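Just one chain is shown here, as structure tokens, and it is the form predicted on its own.
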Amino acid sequence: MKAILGSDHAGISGRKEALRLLEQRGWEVHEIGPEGDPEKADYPDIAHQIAQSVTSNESEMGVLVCGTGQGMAMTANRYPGARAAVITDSFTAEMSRAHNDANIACFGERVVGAAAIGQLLARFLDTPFEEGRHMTRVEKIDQVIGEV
């Protein structure tokens, strides 16, 4: 299994927590983003790289970490086939996978804290897509209407 992780400067610790969990589970992981202060990174630049990797099937899933997770998700969701979800608790981690087949987990390190990101990502990874009635809805998400 291949994953791609990225963060801006506000999500370095959370990205490292996600990396630790994925490597512990035997995933092949590619990581991008700054390594520490004072290095800065603009979240759209990172999110574009992760979304491109996931939607081109280079990676099976992506993880994005910034201050809130919102900017990363907004950027990633511009890509047809990207289903980036902001994860804030166990319920959103589970439902974004079970009902929405999310393929990019977005976290706000300033919202949930770095330590919680590992726990929430584990819940995300351990939850299968339920398919069934949700498949039609996911197909509608993936429909692109007009130009992106």
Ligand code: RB5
Second form
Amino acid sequence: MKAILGSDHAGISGRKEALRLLEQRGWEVHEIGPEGDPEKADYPDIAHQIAQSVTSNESEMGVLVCGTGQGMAMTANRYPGARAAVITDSFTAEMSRAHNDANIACFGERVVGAAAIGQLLARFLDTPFEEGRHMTRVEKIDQVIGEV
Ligand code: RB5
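Now that we've seen the form predicted on its own, could you pull up the form predicted in complex with this ligand?
The next block holds the full complex; its first chain is the one shown before.
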């Protein structure tokens, strides 16, 4: 089980929480991002790498941490097949998997705090996709209006 994990400078502590959890659970993790001050990273540079790895099936799952989670998700969701969800609480962690089959979990360290990221990621990982009626809806995500 391969995961790819990245953050910008605003998400380093949360990234380390996520790394601890993933390694505890036996994931092989490829980690990218700055290691500390004053190193900075632009969030799209990190998100592009994670989304490419997930949508090419090189990694089964991606985790992204920045200040809000928003810029990471906006970038990752430009890739067909990427389903990046901004997770703010246990309900969004669960529903983004159960109903949306999210394959990239995005967190805002300045929103939820680094300590919560491990718990929220655990909920995300523990929730299977429900399939059924949700499968058809998920398949429609990559349909672009006007496309034949
Ligand atoms: C960095 O200051 C911040 O803009 C970034 O981490 C993120 O919140 C963007 O979405």
